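One chain comes next, on its own, written out as structure tokens in the form predicted alone.
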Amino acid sequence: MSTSDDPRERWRQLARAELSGADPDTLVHCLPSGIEARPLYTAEDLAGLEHLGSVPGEYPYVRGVRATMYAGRPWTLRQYAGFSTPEDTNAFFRRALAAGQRGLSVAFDLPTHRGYDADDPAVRGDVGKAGVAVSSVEDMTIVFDGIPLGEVSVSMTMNGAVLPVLAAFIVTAEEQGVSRAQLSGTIQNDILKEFMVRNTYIYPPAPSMRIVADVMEFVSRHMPRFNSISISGYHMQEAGASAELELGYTLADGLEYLEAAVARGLDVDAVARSMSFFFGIGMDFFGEIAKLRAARLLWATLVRERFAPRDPRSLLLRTHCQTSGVSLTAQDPLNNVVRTTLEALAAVLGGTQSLHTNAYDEALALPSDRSARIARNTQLILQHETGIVGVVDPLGGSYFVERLTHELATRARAVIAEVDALGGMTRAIERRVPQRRIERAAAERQARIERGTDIVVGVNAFRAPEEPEVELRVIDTASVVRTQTERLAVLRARRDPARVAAALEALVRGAEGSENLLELAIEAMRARATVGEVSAALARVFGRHEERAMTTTGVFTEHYRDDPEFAALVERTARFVEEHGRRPRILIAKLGQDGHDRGAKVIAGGLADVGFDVELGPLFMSPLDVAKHALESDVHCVGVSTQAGAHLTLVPELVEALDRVGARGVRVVVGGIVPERDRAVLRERGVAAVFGPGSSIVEIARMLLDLLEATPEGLAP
């Protein structure tokens, strides 16, 4: 036995004996974050780490933003929810508060996000599907009926239509007798990430940034208990960003917003204290813990370097976290209870201020009452049964966690430096640099899963022999649209049309000039203008933003380079070209207001690597738009990527529209979140194939070629 004083050398000798002489240093593995991790870390790994030695509540806040953290006050349970109608959402919120939840977080439906009223014919398939439909102060009043807004903290995930939605909330509080100064909570107001990943934007980047600054200005002056912005890395992670990209781009967004506010003449301390952050927490357990610690370290350092605030509270990165949606699997969904628990534990050990835990069935539908209760109880069990709240930063000093914190901070700072070199986040987004980085990371992740490099239990390994029955929430879209349309009709009949018109005209003049647009939006919503009317008035000045997606290619070719099945598919596609005079051509489309395009982009890149001719359509298309595009592009097939639950309405309309425009021979396939019960309905309505979550590129390409070769009519050039 060695008497060496070097712990690593002593370990190597012990390990060699266990490994029959093999070199233990070959046991290096790659974390999901992409960072290589050794099997052993020692005190030697802490050398040179400048953040060591600080205590919780002290700069640079790696160990927590408060000295006592959860020992003094546990994190806030803040479940994100919104169910079809304002009445349903209000009932859910009341039950949640009665069950121990301490903060509310509102999920709005996609038409509301995109600035449309629920009675707009262009959005009827999306109304109430992925959140609550809110078109007016009346809707907002129902959402918070019986909920004292002066006592309950409210978070609202809203960006594109932030002006009318926040204005409606403020007016609702006023009519409850609660002043704006009494309101506590957060408005997301993070438009830059919408241009990167989530796509629920309305206006182009420049006027959108003006709106962000107007909200920050108003809140900093009139709402001292309210956070004017929540800078979101969550949606970047959901779109496929690695930990360093999520961390780097999120903080770069925050710096850009702070610079915009200071340029407006606002005091940096007043603004910085009203900013918060929002991170996704995935299955990279130690990586996510280190990410939150690194975020606090970097934010405190960068804000002090760039803005020199006087108040130390301006350096605090306060964050809400949500367990990952993309880690949830449609296959064997009860496994998601375990995933969510581990992700929630990582968020807590990382030092989050509030937390939302996803329900196990959210890869299939909006959560049922049962699954939502389990998700909420997951946090209650962590708070009350584990004892982890009693120790501040329990992993502080861990050789591995401290080194990983440093490594992630270093990598994220390099990402921020690249953004700075491009002229800031707005310029970087205009040049599509963050989008390309995230899209490639998403394709890399999907390719690793398909090849089995990354194991997902129940999906690509350890599959259940039979899928369990899962109770799913069903939204009756027609009923929601009818209810909301009737409410809007009553609103328009009762309001003063002249007052509404004057308020909207004042909003237009304000957009043309320099008045604070939130102040004007409050007046418009007080006059009973609608979300759609306020958004349309601003669009008269700013226009609506349109962006065409690009396809990232080459990733699947690289990952499948030694795979005979993939090579056979490439050869089969080449034979298709020889026989039919052109490549199999597919239009991949998003219908309605669903801007979640990660799946569409990944599939587009994968099929292109197989040899398909892929047309990736623009976002927010109607069924008729897609049908015309398919005819003009002369495609063999339309692939609809769906995530927001509108497939039963919009996909049958697409099939009918293809027939109307003379493209009856074009096949329609659907992929994404489609519950099993809906698949037979879609096939009966003319859909040729349905690909569920977890379908591989190889499987999809093979089935598409089978489909096209089985029905050869119309394949000639």
The other form holds:
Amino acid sequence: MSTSDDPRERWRQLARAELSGADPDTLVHCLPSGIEARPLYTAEDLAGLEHLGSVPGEYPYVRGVRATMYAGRPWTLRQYAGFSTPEDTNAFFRRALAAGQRGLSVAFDLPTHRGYDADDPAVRGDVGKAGVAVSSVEDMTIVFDGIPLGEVSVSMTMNGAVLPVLAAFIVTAEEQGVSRAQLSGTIQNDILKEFMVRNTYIYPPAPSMRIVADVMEFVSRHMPRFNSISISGYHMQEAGASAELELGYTLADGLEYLEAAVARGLDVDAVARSMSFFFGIGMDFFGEIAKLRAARLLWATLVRERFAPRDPRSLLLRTHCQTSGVSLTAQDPLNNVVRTTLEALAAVLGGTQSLHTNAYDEALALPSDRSARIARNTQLILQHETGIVGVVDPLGGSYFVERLTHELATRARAVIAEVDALGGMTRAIERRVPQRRIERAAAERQARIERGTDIVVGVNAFRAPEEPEVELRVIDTASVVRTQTERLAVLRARRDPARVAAALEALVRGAEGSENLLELAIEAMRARATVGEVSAALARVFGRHEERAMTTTGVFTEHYRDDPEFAALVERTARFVEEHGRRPRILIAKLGQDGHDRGAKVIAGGLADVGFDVELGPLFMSPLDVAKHALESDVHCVGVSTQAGAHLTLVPELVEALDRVGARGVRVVVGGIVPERDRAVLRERGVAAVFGPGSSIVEIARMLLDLLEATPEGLAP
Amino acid sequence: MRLDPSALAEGVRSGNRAALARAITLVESRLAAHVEAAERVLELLFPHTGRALRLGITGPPGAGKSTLVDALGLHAIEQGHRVGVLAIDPTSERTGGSLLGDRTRMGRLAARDEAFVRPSPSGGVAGGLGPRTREAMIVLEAGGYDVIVVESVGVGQGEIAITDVVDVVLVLLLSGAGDALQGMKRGLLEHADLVAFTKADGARRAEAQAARDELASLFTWLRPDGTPVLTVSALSGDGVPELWSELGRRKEALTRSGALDERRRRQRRAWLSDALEQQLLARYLSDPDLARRKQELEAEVERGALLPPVAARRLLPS
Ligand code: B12
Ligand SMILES: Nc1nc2c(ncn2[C@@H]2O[C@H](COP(=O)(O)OP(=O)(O)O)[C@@H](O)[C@H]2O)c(=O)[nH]1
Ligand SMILES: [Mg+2]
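Can you now output the form predicted in complex with its partner chain? The one shown was the form predicted alone.
And the full complex, kicking off with our chain again.
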């Protein structure tokens, strides 16, 4: 055997021998993120990589934003949490801090996110369900009772209702005796990704962008220890985006915000330093490590190119990370501990500044006390038992990781170039370019899992012989509504109505003009206006944004080409026409303030591919809206997609509403996050079938056809 | 499906929403048994129609048709009207299923009691309409809706179909997309009674106005009847009241000149031809022998072994 000088050639020969003569190129494969990887990387792969050679803490920061990284100080353990009443959440926070958590991260409930008070009858089903209900300074004060806001850093995921909520936080601190300048933490304040994937927007894009800039201006001026924005790719990944899309769109969002701030005369250096990022970390172990490295590299490069700041700190991409929720399964849920551990490890090897690790019951309900503890411990074990904190960027110099870093940066640059060509992120989102990409990716992931192209242990392979029982957190919404309504009643009775009215009036005038709205919101909240009132006042000027539900079709047809089972279903829908005069017709509906639409979109596209006539309803519908829609379209079936836990309130209301409007014969099915014990309740209330996470289109279509062929009547006979 | 035509017709007439919905399903149904019942229902409803404003809205996908229907419909309701909307969505050729998305773009209108919104699949029928759009319009009109809006995708020459069913055709175009010129070429504008450039707000506003001016001056040569060209924004509401009054004026002018009458006569003739075609086809294809023969010949046609017109002739009785 001849030995070559080129190590790659030498390896090819060795590999070919092991592969009994086959070409080693047959081992080229796709990483979970879709990027192609070769079986071996060598020193040759580093040739020409421009980003090599820097040390941590030095431009372009690919190796880390600080020289000593975790060797000096480990990442911040910051778990996202919030549920039920402010009292319950406060107790949970205190326990978490006692158990080793370093910073807090507040999850608000959906009414708060969307700017409604807990006593608003329109949002009853969602109060306290998927986060903590906060309508006033009083509520915020209870959330942080006994927690020194001058010491503990607090991150708040708040976007749509950022003005009243951040204002309430500032007033709460004020009344605790902590000045705004002393506060440390982060406000998410990233509205672009709300329009793209997260769906807790309130106002249309233009006024929303103004609010973002108002907050950035105020925070960068008055709150030096606070991040004025957390530009988030995490939600994009959870909605379906690949690593390159997540990276590209997130940085493009960041550039858009920075531009908006500079455009209103703020100093780049003042603003850029207060900007932080947020990425999702999925199962693509090396891909995710490379993504974080590429993110720092690209951000530093882009900001320098486009804004030429003087202060090097303006080039730093500091980030929070969260392990991926969609990678976790409802089936055999303890497997999720393993997944989360691997993802957490990737986040840490990628150099995150803080981290949230998911609980094993992620796909079932909000974390229980037990699952939350294990999730927290995952990070504590990494920090204290593995020894990985001691060395900075331990994968720096890895042929594979460096190459992959370069690869991802290049791809994300292409995504950003496309956004630039469209005129920036706001324009791109208006034209739904990112949304379409992400929707398609989500449908493809679903199809790949169903076809077994992507293996998910416990779901489409290696299933557990029986599903273990898991104790879940249960939230009694009715009692949360009662507590919160009472507290709001006291607040409304005690406050000075003239002062509240004046503050709200000032807010309206500010919205019409150009005063800083956060400043005005602080005064309003201090006067004890509520989140709902402040939001409504602004909506009088700005209007409320309505998004149009859309999705892609054709993905399942493509992936199931030549599949006899799928073909049989298409055949069956065609036969349905012959027997009943029209196609099976279904309305996929979203009820209440739940903004999760990935599942609904995937199902809608899939059923259309099977041959259903599908209507995908808009978000935020009341049961009556949906009933009217179902009635006028004379659908055979309404399929409610529910992820945020309000199903026990809203679905029975829908069944009643259908009855009331005269659409009694319409069948109701439900899909999404529905704990086992709720299923029986729903069935009792007239729901024909419930489909949980992991259900396949084929399975769903078959059961729906069984159901509809038995009673294809649509409206009442 | 319950097939008591007179009860159903009565329900429709009394404004019962469920009856209305059901009647549209019935007239759209392809089942032989339903077709007869549908005719009975339509016969009972037909005398109660003729007074509504029948408005067709067409234009390229994404032009803003559905969003404008929302804004315009709400405006009409404020003027005291009741608005029935039929939105026709193209059907997937592969599986025959549709993703019907128009209603979600009419959220504010759809929520109103004075509105009835029904999306329908085109069912693969050329021309942008559904196979039973006319029939569904009758149902809505007899059900007490005095403004009937038909939204259909305008892609090409086929758009003429919409002029076969409405009084006034509004063509929506997007400035900057080359829509206007394309529209001229494709004959989209040929049948327009009114043209509006949409999304005339924000950065697009000036552009839309320029496009309007350009087309208007082109029209002074090509369309001496003075087809109005407007700009409108469904988002800001700018131009919506003007568009609404212009539509009313247009209909009035057509009525006065007798053109509307002539148009409706022509439409009924066209309806007869279409119905004849549909029924002939249905009758022949319901013959099992013929269906089998057709399948056999189809195979040959597919292979390219037989010329399709020759195959068709062989299938028909000589
Ligand atoms: C993705 C995700 C997100 C994304 C949503 C992106 C989007 N545009 O949809 C982001 C990151 C934005 C997000 C945000 C939030 N989320 Co979230 N999210 C998830 C997650 C991880 C996966 C859901 C998902 O999309 N899965 C993939 C799809 C394809 O699966 P699926 O929805 O289950 O659908 C399948 C079946 O259920 C069924 N199906 C679904 N619908 C229908 C309908 C019909 C008709 C049929 C037949 C079948 C069917 O078929 C589908 C295919 O198998 C879940 C946890 C989990 N692993 O399930 C949490 C989860 C739903 N989220 C949760 C929460 C609390 C939130 C927030 C409210 C947190 C907060 N306080 O800020 C926010 C706000 C979001 C909002 N606006 O409502 C909670 C809800 C808790 C509960 N129910 O008690 C969950 C369960 C996580 C948890 N354990 O805490 N989230
Ligand atoms: N800026 C702006 N956007 C609009 C307006 N009308 C519609 N759009 C947007 O254009 C896109 C297509 O609208 P749609 O009504 O669905 O168009 P259709 O396909 O012609 O029915 C959507 O994203 C709308 O939000 C408008 O008046 N102004
Ligand atoms: Mg439309």
